[in-house]
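Given as structure tokens, the chain that follows is alone and in the form predicted alone.
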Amino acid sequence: MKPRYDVVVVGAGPAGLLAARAVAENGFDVAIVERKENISVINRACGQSLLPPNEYFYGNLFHYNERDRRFCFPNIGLSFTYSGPIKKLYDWHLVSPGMNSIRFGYPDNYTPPVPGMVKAPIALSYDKEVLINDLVNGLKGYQVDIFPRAEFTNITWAGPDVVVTAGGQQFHSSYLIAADGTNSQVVQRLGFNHDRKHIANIYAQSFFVKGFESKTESEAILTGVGFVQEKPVYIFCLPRPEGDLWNILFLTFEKGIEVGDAADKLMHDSRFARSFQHIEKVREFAAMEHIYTPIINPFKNNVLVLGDAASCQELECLGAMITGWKGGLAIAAALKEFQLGVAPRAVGEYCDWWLNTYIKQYDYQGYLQVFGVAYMFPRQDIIDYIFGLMKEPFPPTFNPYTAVRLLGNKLQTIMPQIFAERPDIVPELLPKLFAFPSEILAKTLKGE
């Protein structure tokens, strides 16, 4: 441990590790503090899919370079080794409580319209533990000290230094990068949450399983919603990148539902039982995440907040990577600005990018609308009816922001049919469609 570092990074996920690399590559000393003992071991429920490799996301394109086994972001000059397996996923099936299905994917007879174009996947299934291990190994040779079992507990300031207490030790630095996830303790300690609205919590239980029987091809993602105690519980089913393993996630916003019990009930529910009747659980994970309105300005008192810590709930792994890399470069440039005595601009430019890209272009209300579909419609039978009207496949995407835009456009086109066929549901439906998803979630969960 050094007496002083240029930058301390809290959190050794994709955002924190890439931020550390960006700073260290520019010749500065970095310390990473991480609460876990084994950084690469994943205990938190996670979809472990990278989306979307078939469209721009937060202003960037992304792809897997199979030749060199690297993840690449050509817009921002980022690439890094990924030595693990990959599975390309091409379709997403969104299933209603009554088993009506909406499909986002390519037509069965699809051929690229122009020579040289490719049929790009909508997501990549990957091994996050291998990814983290590769990112850690990529820091070797730089001036980066990693401190596991060092949970952040406090932040103070002493003259020009930011002083972080983690694992019972104090770390002095010029800047702190907070990349400690959706339940960020740095964000809480800095008081950012006083200016944010708490919308809900999401509770998750997930399993790696063998023997899952999918009704679709193995290159598809399945999403459904079941009801336990008349409350919605979402199911996400994604194939793992190799072998016959599947990643099955159960999520609910309902505090009164024990998500593990709900998962067991849904796996025995007649609608889903066939898929689960022969499964063998290999690993089990859990998570609880706070959902807040996003942080508008993620820089305060020489602390830059990155990744999920600054967003509504999650930026997805690609978003964490992009903000980690760009934020790390901004802090490296800020350190160089100080050395040269030039007017500071780098951190301000990053904050402008965050405002104009994430805050203004990726509305968190749309993100919540996809996750809260069971709350956006008044009853289960209305969800079934509307899903039944959307028979034609949508364009291929697993991007929640794109999906909600496509669904919204389609809903507008079928509204005349709904008015004609089911005028009885219109008074219940319209108020929900014109309300903010965050307000619907907050009010429903409070029992209003």
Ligand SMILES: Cc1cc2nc3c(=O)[nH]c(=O)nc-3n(C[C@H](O)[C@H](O)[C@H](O)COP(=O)(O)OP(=O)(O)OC[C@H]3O[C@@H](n4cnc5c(N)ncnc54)[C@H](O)[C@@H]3O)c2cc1C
Given for the second form:
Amino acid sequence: MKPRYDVVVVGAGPAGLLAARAVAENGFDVAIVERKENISVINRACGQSLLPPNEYFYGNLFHYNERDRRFCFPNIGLSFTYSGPIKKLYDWHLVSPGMNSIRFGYPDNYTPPVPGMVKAPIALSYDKEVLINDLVNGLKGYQVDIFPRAEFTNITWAGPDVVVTAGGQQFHSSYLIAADGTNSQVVQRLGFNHDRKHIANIYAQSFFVKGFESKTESEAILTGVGFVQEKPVYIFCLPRPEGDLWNILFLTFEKGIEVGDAADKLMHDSRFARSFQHIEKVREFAAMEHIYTPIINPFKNNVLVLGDAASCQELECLGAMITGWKGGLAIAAALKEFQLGVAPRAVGEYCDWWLNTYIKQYDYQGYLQVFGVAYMFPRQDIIDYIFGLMKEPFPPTFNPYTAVRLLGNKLQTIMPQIFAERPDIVPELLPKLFAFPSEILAKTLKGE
Ligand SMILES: Cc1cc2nc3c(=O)[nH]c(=O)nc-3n(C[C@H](O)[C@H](O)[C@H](O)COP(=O)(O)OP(=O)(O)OC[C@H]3O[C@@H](n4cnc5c(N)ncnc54)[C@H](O)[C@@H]3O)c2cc1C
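With the form predicted alone done, generate the form predicted in complex with this ligand in the same format.
Starting with the chain above, the whole complex follows.
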């Protein structure tokens, strides 16, 4: 341990590891403090799919360069090794409680319209443990000090130094990067959460399973909404990148429901049960996330907040990587500005990018609408009915923001049909459709 670092990074997820690399590549001293004992072991539920490789996301395109086995982000000059397996996923099916399904994907007879164009996947299933391991290995050339079993517990300031306590030790640095994920303790400690609205908590349990019967081709992602004690529980099913394993995730906002019991119920005693008849659980994961509105200005008292820690619920792995890399470069430039005595601008430019690219272009309300479906359409039979009206496939996407926009547009076009066929549901439906999803979630969950 050095007496002083240029930068201390809290959290060795995708955001923290790429931020550390960006700072260290520029010759500065970096320490990473991480609460896990084994950094590359993933215990937290995650779909482990990278999205969306077929469209811009937070101002970036990304792809997997199979020849060199690297993830590449050409817009920001980032690429790094990923030595694990990849499965390309082309379709996303959303299934209603009564088994009506809508699909985002290519038409059956699709051929690229122009030679040289490709049929791009909507997501890549990958192995997050290999990814994290590769990112850690990528730091080896840069003398980054990594401290496992070092949970962040406190932050103070002494003159120009940020002083962080983690794992019982004190670390001094010029800057701190907070990349400790969705329930960030650094963010809480710095008071950022006072200015954010807490919307809900989400509880997740997930399993890698053998023997799952998807009823669709293996390259498809399935999302279902089931009801347990009349409360919605979402199911996400994603094929693992190799072999016949599937990643099955159960999520609910409902505190009164034990998500593990709900998962059991849906797997054994629901319309979804047929797909789970022969499964064998291979691994188990869990997560609980506080859902807040995003942080508008992620820099305060020489602390820059990156990745999920700054966003609404989650930025997706891609967002974590992009902000990790860009934020790390901004801090490296800020250190250089200080050395040269030039006016600071790099961190301000990063914050402008965050404001203009994420906050202004990716409305968190839109993101929450994916989970809001079961709350916006107030009854199971209404979800079935509306899904039944959307028979044509939607364009290929697994980007929640794009999917919600496409669904919203479609809903507008079928509104006259709903008015004509089901005037009985209109009084229930309309007020919820025009309310913001975060308001609906917050109010419904408080029982108002
Ligand atoms: C149920 C679920 C499904 C998801 N599915 C997908 C998906 O399919 N695709 C996708 O792209 N994204 C998905 N995500 C989101 C994805 O997991 C995150 O966006 C991504 O991991 C964020 O990266 P990060 O580096 O910001 O934070 P994290 O990956 O959360 O990393 C934070 C790190 O900080 C450490 N840490 C936390 N607190 C402390 C502390 N006090 N002191 C020290 N260290 C600490 C943690 O141990 C962790 O290593 C999913 C999330 C959930 C919950």
